[in-house]
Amino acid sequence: MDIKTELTDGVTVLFVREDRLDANNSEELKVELHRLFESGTKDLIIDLKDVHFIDSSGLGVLVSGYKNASIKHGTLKLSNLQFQVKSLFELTRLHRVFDIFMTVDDALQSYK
């Protein structure tokens, strides 16, 4: 899985550079999220700009990451959801769980 992380103003931004987040690659994201939280990351933004499809495995990893962030008294926010992905979040009502932002910059501003 092609993932890039950056630290900006104390917030870790994780860029998922894949067209799909599904059963074939979601385990890799789960491992990376676990690694980040175990290494002390508290606040995380996941940028999904390149992701055009998410299945139940991908959603499960994001929900698991959200729960892990909460346990660590941190946050997990999402940005740049493509139309199809945003529709799935609305259909599953997960848009009520996650803080979702149009851009990474908007998400970063929410921490100020």
Second form
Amino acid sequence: MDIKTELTDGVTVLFVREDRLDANNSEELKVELHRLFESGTKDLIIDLKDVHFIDSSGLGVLVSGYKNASIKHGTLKLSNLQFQVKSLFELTRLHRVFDIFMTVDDALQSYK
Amino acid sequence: MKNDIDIDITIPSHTRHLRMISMLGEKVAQEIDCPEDIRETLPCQLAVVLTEGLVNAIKHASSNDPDNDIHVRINVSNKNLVVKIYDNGIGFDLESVPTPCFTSGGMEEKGRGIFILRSLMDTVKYTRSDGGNVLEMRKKLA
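Instead of the form predicted alone shown above, give the structure for the form predicted together with the partner chain, please.
Up next: the whole complex, starting with the chain shown before.
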């Protein structure tokens, strides 16, 4: 899976550089999220700008990451949800659970 | 315009084929002549339905064994879209799959696939068929 992480003002931003987050690749993101939180990451933004398709497996991995963050007394926020991704978040009511921002900058600003 | 599309495809039971079938569904939906409100959302919906249906067949019905084949049929008429996904696994009881609990925050990691299928299609059935199983999903187009 093509992932890039950056650290900005103490907040880790993870860019998922794949057009799909589905049952074929979501486990790799789950492992990476687990690794980040185990290595001390507290606050994480996942940017989904490049992700144009998500399925229930992808949603499940984001939920898993959210729970991981909560256990570590940290946060997991999302940015740049594309049309199909946003639709599935709304269908499964997960838009009520996650803090979702239009851009990475907006998400970063929420930590200030 | 007359809708008369019948696609029959067999793939190995592996998640690496999800993209191909999903994109096929999207393209098929773009060719369907139907009311504007359905036409706008159908490509995305059919891509999701095919992905969720295939994942179900691969992970829960065929034990993710690539030696098993999964057979997919997409039929479009003027009135209906019918998707059938055949697997030769042990199957499961569709009626026993619970709806995700939204009131408790909906924080289960699994269990949204069947809910998504039921939300996007008009009917979803999973039955025994010729020694295997078939997941049959229907949506009215008119």
